[in-house]
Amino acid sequence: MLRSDDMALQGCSNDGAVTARAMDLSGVLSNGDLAYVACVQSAEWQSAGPTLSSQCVRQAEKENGMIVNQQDEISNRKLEKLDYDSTFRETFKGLVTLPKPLSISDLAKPPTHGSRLKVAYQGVPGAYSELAATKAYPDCEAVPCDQFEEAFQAVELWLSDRAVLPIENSLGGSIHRNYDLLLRHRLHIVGEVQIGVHHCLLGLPGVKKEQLKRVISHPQALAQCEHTLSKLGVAREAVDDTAGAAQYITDNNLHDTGAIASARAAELYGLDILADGIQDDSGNVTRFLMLAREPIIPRTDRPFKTSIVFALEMEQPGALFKALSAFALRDINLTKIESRPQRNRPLRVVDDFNHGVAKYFAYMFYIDFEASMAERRAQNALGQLQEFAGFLRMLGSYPMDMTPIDPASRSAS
């Protein structure tokens, strides 16, 4: 066993002495050893040279009362019954902090990445999807994504806590891409939010709308401003999102190009509003879905909506009618029906004995209905639907967005 002064003088000059000392322990620790460890824990450890060594020696003297030689220690201070494990843990508990193992309760809590929820959306700052994300989750950290696919993956890979993505527009109809992604990915719908869309025609400062030769924006935005664009007689070019169109004009200093985007996008990217409220219909509303890794628990204390997707077991006359009658018989209102061809089996071959072989599209049916899965009538309806469905998947049962669309917020968006 080394003397305490040997340890003090040899160890205090080496940052790795604590680990080396722990590796070389032969099962017995002396008070001098403990004094050395206490010295390492002290603030003076950051100092250097003879001063630190002398401080360590004084600390050892304080613990032992005096410095004794090695043979005196062996004969006078035997620690034959010392519990090495407990002494080691007690000695080093202030030096090493191990991470706390995760419990099942920790895993059940939604990750917040600090104090703010991270919400993924498609587009760049200034997009309508960003506005929807902040309406759905106030004070969240909105995370822009290049494409819808990246927003889904951001949640699945724990890079974001939620995603807010458009699913349909009152003028442009359904966003089919997101219907397909709902089936491809395993995220759950946990809510919905509706945003009033107020389009503006944007251009570089000093540019007049009569000088524009083309207008760029998201395909939905271009379709929603058909009348205005026709009057201007400009070419139209589709890009990934509305705010991205505004950013593109600024980055490339395009004086002959305008963008359809929000007033917030004009402010963010230094553009002028050449025309305000250019959408064909003032009642232009986009519905967004709120997505998460885990579903929420359905309740009956407020209006709920449930979204499912299914495919019929077999094509026969009245098969779809019989399937949907499961909801009508229970007074459940269907608010949305969307059909999409099956990707893995787009065509269904039917043997027509009179004219050979006919080919029909095989469809997946997306349905929204006004009922919570906590209600017995909804459970019974799905039970009956399963008799006709070869495939059935629950996408989510979530609270309906009952908040009114504020016209004032549209002009500020």
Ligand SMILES: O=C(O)C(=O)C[C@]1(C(=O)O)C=C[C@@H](O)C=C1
The other form holds:
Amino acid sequence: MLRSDDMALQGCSNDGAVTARAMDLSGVLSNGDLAYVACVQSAEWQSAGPTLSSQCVRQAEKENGMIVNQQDEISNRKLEKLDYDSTFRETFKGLVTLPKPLSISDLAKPPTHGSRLKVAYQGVPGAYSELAATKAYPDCEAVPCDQFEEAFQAVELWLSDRAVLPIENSLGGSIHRNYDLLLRHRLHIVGEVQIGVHHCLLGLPGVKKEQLKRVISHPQALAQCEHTLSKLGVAREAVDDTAGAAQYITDNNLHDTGAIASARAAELYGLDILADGIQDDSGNVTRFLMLAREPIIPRTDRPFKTSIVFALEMEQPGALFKALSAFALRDINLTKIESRPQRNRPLRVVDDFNHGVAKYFAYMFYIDFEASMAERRAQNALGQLQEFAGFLRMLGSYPMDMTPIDPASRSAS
Ligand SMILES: O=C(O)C(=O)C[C@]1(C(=O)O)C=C[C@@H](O)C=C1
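Compare with the form predicted on its own: the form predicted in complex with the ligand:
Now the full complex is given, and it begins with the chain already shown.
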């Protein structure tokens, strides 16, 4: 069964005008960089004008039931919460007047439906992701989602304009789920934002921390407070998000349960702060990605980062080293490398008649590097990388977050 984004792609690939425009654009931008053009082309089908876009929306609306059934990890609860009908009507209204051409100044496009920018995040109000969403887009309307995948879907289905999702934390490491979702969905990274995460231990008013038998929170937050939890000697339980943990304690009047969450969550859900700054390291920072349906046009007048994902064509000694030399040779700094299993080809089996059968795991490599795709050296690096890659996808070229990190203050309040 088709997913909504597949349907949109299919509809658009029949549109000659769109293809022609995409080709024009490729003349200007490509300079040999096929990967980036592919990424801009994919923006073109989404921004190709009212008819096409509304067609996509209608198709998505019609297929809505199917999408819900098909996505095994998506709960129906959230989809109800977002009120499809009214939102689709709103979206459709705005599409008729969309000014479409991509422009060089298109760094943070305002919403096209005339209202505040809607930014999807995972969690409930008081979650760190909500804070990240409002740091990334100060005047936005933050839209809570139950799961990461729903935040992706909210943008794909035009229910939100952007999503802001955590990708890595200085103590807990990578948020693997979001790496996998970046590949499964067609959104583009349009920015990054980093926030200092200052955790508090919360409990019902009057409860002392010695009375707690268990502490609940997001798994990343539990991992970031390992020392405190070990000292307390309590049981740990993972829930969907930090603020949701606080809300759960209040809703169920749990006297023996604490939550790890922000000071803002304490305020919102009427809990006491039993301990403050309980993360293992005071410089606890989470990096979030800003995602949109369309990519931004890369620039060279400010520091940019580019994120890609690739799989090696041939797994042989030195293959990854050779692939990455494309960046080292051009003095391009790699800021992150992450490998994830290839779901569609998890195992490569090689018969060695003398010794038996060797089994190798196959990986996708996610790379962030410090350069803009508007720079020739980045285009050439990707050109060279393509020689070693059986698969290569551009995830986005976007401005680096150069703002100072809030010094793990209680800024979440
Ligand atoms: O639960 C939250 O408050 C979140 O925003 C999620 C999340 C995460 O996924 O890493 C975000 C930042 C913190 O590192 C802890 C949890």
